[in-house]
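To begin, one chain is listed below as structure tokens, in the form predicted alone.
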Amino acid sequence: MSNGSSSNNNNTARFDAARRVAIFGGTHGNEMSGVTLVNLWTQNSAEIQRKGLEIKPFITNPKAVEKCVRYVDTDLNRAFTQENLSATGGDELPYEVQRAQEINRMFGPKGSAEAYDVIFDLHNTTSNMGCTLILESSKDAFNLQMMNYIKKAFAPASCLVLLNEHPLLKYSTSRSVAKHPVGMEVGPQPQGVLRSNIFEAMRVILKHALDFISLFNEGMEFPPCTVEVFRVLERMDYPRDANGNIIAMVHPNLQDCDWEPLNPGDPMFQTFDGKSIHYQGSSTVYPTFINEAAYYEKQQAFVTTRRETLAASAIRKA
């Protein structure tokens, strides 16, 4: 599948058929929905088979899965930099860097014509985010059309789209090896725990995603559409003292309120003696990943986003 697309006179973007699709689970070893689904589909793939598609379910970080931890040496979902992928040192390298190189060989190389067409990377969050698809590029008409299809098929339940395109905040994900990377976050679910409603929601979203690829490959044209997204703006850290210790927690008015408007002057944090710290921004934002357990180490209390509507051209198979 071409990274870009050519357009004909009626502005329909044409893409090669998507023949090779991977489903990653266990990029973080304690996020149980993806781990369990991939293990299930590795044993019996009937549910995910689609005509003309080669679909590979794959455990990305087996050592972390075995220990039920996020990672062993370093975060695999931040490891796919060109520097790491070209690093020499073999067994001396951190485990996840070795693993990134291995995954890049199997499913990439990243940025090449040989790379897998689509990678779905399945994640859980402890935040009250519900079902969220993660889009890496606002210019990827194929992924925008897929996400529009999923949102409609999943209705009346909600499935939101987080656009992670910020040049300073974008990171080198395991899915970035593919031509069309798709992240999936479903929560709230504690680390190391499997909740049936979260598991089933992830399963259903993936079914719709594979249906979309199958319809596209069969020649269906998808008309122009618009997709509401939440564009990442800024990482917000917890208030800290001079030694780096956290001195305030997420305010009760903000806790569990992912995707809800945070207005200038609204309470954001609460100190241990009960004082409120207010949001000082100049405009309304929509926070998400609020109080995510895995992000304490990354000095992140939540991220702010802005609501936008993206237009996607019509697409069809070349």
Ligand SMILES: CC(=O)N[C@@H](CC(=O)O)C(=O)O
Second form
Amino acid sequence: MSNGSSSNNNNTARFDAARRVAIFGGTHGNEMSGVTLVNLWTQNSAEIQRKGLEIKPFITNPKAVEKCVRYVDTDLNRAFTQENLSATGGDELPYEVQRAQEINRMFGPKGSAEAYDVIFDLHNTTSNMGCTLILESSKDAFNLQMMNYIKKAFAPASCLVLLNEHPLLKYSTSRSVAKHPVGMEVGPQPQGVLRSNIFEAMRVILKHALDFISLFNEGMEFPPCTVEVFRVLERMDYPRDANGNIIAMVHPNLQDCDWEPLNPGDPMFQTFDGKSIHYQGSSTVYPTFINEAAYYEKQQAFVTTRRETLAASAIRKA
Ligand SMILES: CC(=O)N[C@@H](CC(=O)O)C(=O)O
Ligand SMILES: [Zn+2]
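I have the form predicted alone already, so could you send the form predicted together with this ligand?
Below: every chain and molecule of the assembly, starting with the one above.
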């Protein structure tokens, strides 16, 4: 097989060796762990080198990094739409759209056989999510096996998996140019700040991820497994007035409680005069990205998720 996977009679999915891997930092210029790690590895890549692997650390939004802002013109991690990638206009286009086109040329083209095999995109969140890996597809056995490997290698510390394949809430990420896109989201960490614990956790998870890829490339077969994921269900906005100003905050019972169950009737917001606003859903959900600073402008106080167990077939190099 030249691209993607196929199944043989043993239901072992075959994937090509993952030879070309990129590590993106600075997709958001104020998320400092990824920026710092990628800069470090650009200077000295010994730590991320693996035999038979070409690994490219890369700062995706250098202008935003320089200014220490999320983005300059528009969010780079929403910019990889087919429309943007084929837009004409050159210098006239928003900076991040130009940048998305360059990145697509270097690491893609998105959806093609020439695209990079794996892209890790390193992010930080102000919410109390801990270590989270983000997937865009429940069907990618290679990525699911990678999640299973990382979770086991990282235990007893925990690393959760957020799955965003929601038809409306999914967005066109920088990593989406790769065949196997993997987001990494570690928090809590304020924007523009480096915290050693968050930095080290990200570094260790990436080490396990690269170890998985080299074992796979060496021909190791990974038996069928299951992976617990949290599937994105719904975006919850802050209550707002007619002018769009928020009129309530995340409730203290919910603040910092990422991944903990939110039941119908539980408080989720608190108005400035102390009134609680309760969750009206019909079933228990698991909120995450609670009070993420970057999401105020996106009208999102948190996202709800549902816990699911996904099955991954065995995989082996083609
Ligand atoms: C806080 C933050 O930037 N989160 C990322 C999540 C992701 O990479 O999918 C984003 O919104 O692009
Ligand atoms: Zn980010």
